[in-house]
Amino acid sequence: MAATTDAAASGSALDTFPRWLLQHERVRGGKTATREKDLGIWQSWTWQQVAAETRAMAAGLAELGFQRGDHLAIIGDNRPRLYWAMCAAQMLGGIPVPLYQDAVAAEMVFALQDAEIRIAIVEDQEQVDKLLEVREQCPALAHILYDDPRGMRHYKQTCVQSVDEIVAMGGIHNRNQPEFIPGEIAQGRGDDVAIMLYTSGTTGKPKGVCQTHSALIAAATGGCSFDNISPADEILSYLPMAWVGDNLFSYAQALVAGFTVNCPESGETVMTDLREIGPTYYFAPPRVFENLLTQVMIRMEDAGAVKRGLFHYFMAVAKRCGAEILDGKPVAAADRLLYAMGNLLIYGPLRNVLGMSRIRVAYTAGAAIGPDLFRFYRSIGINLKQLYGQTETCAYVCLQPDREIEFDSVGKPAPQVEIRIAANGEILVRGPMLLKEYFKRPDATAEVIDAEGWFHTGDAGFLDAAGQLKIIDRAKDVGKLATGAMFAPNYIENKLKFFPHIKEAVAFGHDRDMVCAFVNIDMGAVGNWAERRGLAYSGYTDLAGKAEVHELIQECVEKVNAELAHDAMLAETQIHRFLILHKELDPDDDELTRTRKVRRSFIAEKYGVLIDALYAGKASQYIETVVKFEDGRSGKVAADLGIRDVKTFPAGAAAKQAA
């Protein structure tokens, strides 16, 4: 890897970020760091523009009193400024804590007073009408510094600033003590806290995990040897900054590698800046993967009968053998010219339209993600893979090797990390990407490090003959049927949400006598589809409970469980009844993580009427939820829901049978 060589001649100790931002200033100085789209132009800075601004950034937080030790909240989408705040206050030997851009203000107001936040760096006029919002509730909030000015004129806040004004006021501080930031580098050591991120609390309270810069050091350097990451490469930061995924990616990598990082003009505007940047490398969630491919779905049930029989068709062919022929192996002559022509037709312009006609790697990481759907890029060329990791361990644990990706695996432990199993089948972890300790935690600290050094994952897996390991899913959520049998709710769910008409879905059954589910429609997807049937709607709550919809969605579900049948061991956890939830599951109403996970124990009780319709064979359920607007208003959704009994196989049933 070019940057840990060049690191090496200069036998320099790059032991945080900074001294790898001052590294990269120096070798590559003139090459492009970071792009950012603002009003439809790409606009570029340099190694030696970030590192100048970047230290103009830290010499006017010091202005202001930041200090060693403190905290700086950042909150946006993904801006330039934003990541290089976080280097100027690791500069001063602070810690960055980025918060999550969507939440509600009353959502940061316990990581604002955990934290002790006296600065925080906010995108825009929304995030410092938030922070004012709550600012009597968070009485050491002293400065809330503002990037982007519009709507900003008329705040008479004297808390309120520009950062412009603080990176202004920092570069005449820096020509007046040109010693004064080298020397606060020079201070920082590898074991310092580089970032607190707060875990996203699908139980209790969030708790803030504090990343050492060796730790993230450690994880981004075995990532990017173990695929080759170079400068030359390029990413597209999308995801929220308060995720471990995009600080690994988008900040650690980013510095340790010296790729160019590329910072979409909105969230709207992400399909078509990923088209005009075409990434070579690239990483996303498994519900950035499910919706793109719901929308190529779409997109193909629009289409003609020729051009729509001509994508079903080489689809077959790719499904067939595309995975073969990227890892290298032996295909026959004749899939192989069929999947030549495909390519030419249908799999490039198709990787063209998802802006991944460049991509050399791709991860997905963050929650389970369905065989069927991982085929799917892998067929049409895409060098998709899995990782496996936590905020804990800077989300680094495993990487797939090229050539040798099984699609229900999560691939072997990456370098210079150990893996057991515990007696209970829990994954434990040991290395150099371990979290320091919980913020003020020390108890919780305790809990999950045990004396030997080894972390507590709360996932339950094995390590297969190949030393692959394979997710089962959360430790606390695998259960038993009253039958003794094994229950994986994470694995039923995720099969429902490969098909592209089913968003979410929730699935019980501990200690009963058969598994039942919530469904969530992709309002997208399936409002497509009622269109295109003639079929009138008036909101999300109307489609989903027309009976159209419902034998729709149970087809997909007899589906899955035709294909639970051939599992051994879940083959008598198939679902037995279902009902479409009357309004999507939302992070504002409690019910989901802001990355998404389901608050299982939360759901279980707010809608613990419907859980009971369910098991007592009831037709159909009245329910009124109360939710949450985005303007702080609520208000009451109602609907009777019905209750469908689905289709079960015998074991070993063959999948034809759902057709």
Second form
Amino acid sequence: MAATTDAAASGSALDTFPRWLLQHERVRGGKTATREKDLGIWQSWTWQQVAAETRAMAAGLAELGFQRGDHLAIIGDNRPRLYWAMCAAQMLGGIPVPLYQDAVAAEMVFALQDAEIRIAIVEDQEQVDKLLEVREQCPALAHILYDDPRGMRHYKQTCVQSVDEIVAMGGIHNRNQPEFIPGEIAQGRGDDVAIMLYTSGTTGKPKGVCQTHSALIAAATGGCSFDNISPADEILSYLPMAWVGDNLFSYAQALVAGFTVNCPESGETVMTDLREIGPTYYFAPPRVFENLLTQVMIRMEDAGAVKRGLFHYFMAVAKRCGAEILDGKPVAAADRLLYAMGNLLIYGPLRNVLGMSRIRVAYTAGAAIGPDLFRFYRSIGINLKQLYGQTETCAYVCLQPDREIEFDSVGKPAPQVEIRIAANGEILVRGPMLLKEYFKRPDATAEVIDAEGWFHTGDAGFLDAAGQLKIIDRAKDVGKLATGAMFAPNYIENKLKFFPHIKEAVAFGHDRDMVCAFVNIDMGAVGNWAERRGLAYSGYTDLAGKAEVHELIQECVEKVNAELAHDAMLAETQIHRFLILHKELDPDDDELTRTRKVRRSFIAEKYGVLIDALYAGKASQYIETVVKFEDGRSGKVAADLGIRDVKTFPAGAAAKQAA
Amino acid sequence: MAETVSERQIGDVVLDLRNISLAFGGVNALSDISFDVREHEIRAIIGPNGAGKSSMLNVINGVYQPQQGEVVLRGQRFEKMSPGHAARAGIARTFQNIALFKGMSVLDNIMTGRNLKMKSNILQQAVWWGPAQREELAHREKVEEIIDFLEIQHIRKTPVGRLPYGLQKRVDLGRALAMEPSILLLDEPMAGMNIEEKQDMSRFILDVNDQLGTTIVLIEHDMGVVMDISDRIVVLDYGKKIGDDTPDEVRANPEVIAAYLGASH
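Cool, the form predicted on its own is there; where's the form predicted together with the partner chain?
Starting with the chain above, the whole complex follows.
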């Protein structure tokens, strides 16, 4: 391979992932590339070992008849072998297709048929069983290769083999024909499809998103240079491999930057493994951060009085100045001193417990993150940032730059990415990281990429004065007030729901002259609040009807209004009137979807009388509703609902007043 | 785990109980019971409360000494079996009421199951030097294999007392497996478990039997579980044996139906 060194090392030739792997094998062959905890011990593999193993796996796949352009299904938790299998397929010019490991067999059928999967590499017996179950529906499926041999001894089917066998076979192949794999790698091109990911398909069938090597490498290179990611970094890979986020962070960026990927022992040990590894680079959806915070808070409530007192005192200090110190903004010397003490006593140990002591950069994406949650992590010195992107853009559109963090924006356009806002508010994106196409769906591809090469994200948003992107809603949900101002119900509802006291909210305003809202209180949080005040109540309906609770919720709504007033584009959509519903919105009553999304039009119809009352300016409205109980019986809930007017603020001026 | 049998095959009789009678004062707990257990099989003992099931297990591993009858273990006759001898002969058991050290971690609890296999003396162990250190590392490796096998990596360092009941049962099984037994006695392994925990436990029992080749004798109340996983079933009622057959035959046996299964079966 000596002949290729100079050309490959120059950088321009590093246009496929297998070439990056060989590059690391040459440059940092002895450095740890992958770690996995097994039998209680962290096992490691150097870049040399990974490259050799991957080459052997590739040769083994070739012996099974895997060819250029074929798709390789990969199903399982984050195991080193499964990551290597992705690269092995790419060495042969094939396309790995990771599928969600927790999907039931029937859900996998579509992807297996659509991608004409002939070979699948899976983690264990569980996945083998699923594939065997649907084998008749997928006649092309000829080989199922498993990584973990547990429980596999009695499988007599000839199509089931262990990855070990394939690797051994490939090893022999490579000894006999050492030039075969390098030759295959040499045929690879940057615009070959590197990976295919199926989008979840909330509407209609899933679509296979085809991403090329050059798109993923551009996204990975941009991200790594943006945050100065180096080979010294460490990441823990525990998110589903079929998710674009894991692909970008644990595969594309790991190969481009050459940092170490750590695979946890099992799904349940992630917290412990996180503490043991102490990653420097971290990526998680908001709910992970939320769960971590909840665990900390629960444990603090059980701690002794001194610890608890210290914790609350210093958390107040952090809330006051922690985020500013991280951003490098000016902070009073006294606060700085207090923060330094807090760092010694509370924040440092807390970061350690969370496994985040060494984190330089942490990202969250996938859903909106509550500002309080976001601020909490930043205030204890964890550089948590948001990014924005979708499967079609390699999860790479916007990143928050260090020291320019705005809590409600997703940051500035990433290197090489162009952003434009269409007339209807939709965000359009252009750049090297865009998908090549949807697999076998030229119609769908033409729908999302226009003639000028802009990708239509389907999200509505705007660029603020500082050039940072704010996402407000799905474009199709965005309406207009009668005055013509843009009305983004989800955005307003999310802002309301970020308050712990508000569980659900429904905003109305399309084609009307002002915005009004329904609110569901959070029974746990408000119940607790009421108990601490000695406020007696008999149930949800009773509690929701209390004047004190209305007072509490009104404060929340006014804070939201103050924030809305801050944005010129949204100032007109401040909430003028609200009411607290007498029952909790429930999927059993068809008011929410099973994934707990509000079904706005259904609710508008069902509670039409309440909406009329809101807009007619009434002070209260009587309503009777039939509810379904879990055992199938139904009953009636009736109440006289109070309706409140809320203070609104003049555009642009109000942020300080209510805060 | 390291040693696996090539194919699960029910072999010869390894444990034969002949005419066992056991009485406590005037109460006959077991009267004239005979049955055998074959190598690699899953043998269930069922019966209503007070039928003598746990007493039977206690006779097998020498906690109770029967007034009459004998236990034949791999051709060797014992009129008096002792717990120590049973353990050395490769018989391990779990208990109906979990017998673990609540304040110790899962890892340490399973490690106690290796006690019998430790060769170094207490002094060497105390200073953790030379052979004692090497020995402990080897035992730790074995224990890690069991932790992996039972999928309890996430609670490795958790004190047992903090665990939910279902997991404690699994740790109890792990402690018994640490002895690398050839015969495993399970006293109501699924008592007090929900359906999901029962399914998990059934799978672990089948895996132990299948992959480690361990012979299993179990007492269980859940008829669904017993019928699903056992090869042969002994039915006891008030200290007497009223049935001994395959699950299908037992299910059809009128005497068993009358005594235990009830009309609904």
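The term rigid core refers to the maximal set of C-alpha atoms that superpose within 1.5 Å between the two forms. These numbers were taken from a predicted model, which means no experiment stands behind them. Residue numbers count along the first chain shown, from 1.
With the core held fixed, the Cα of residue 466 is displaced between the two forms by less than 2 Å.
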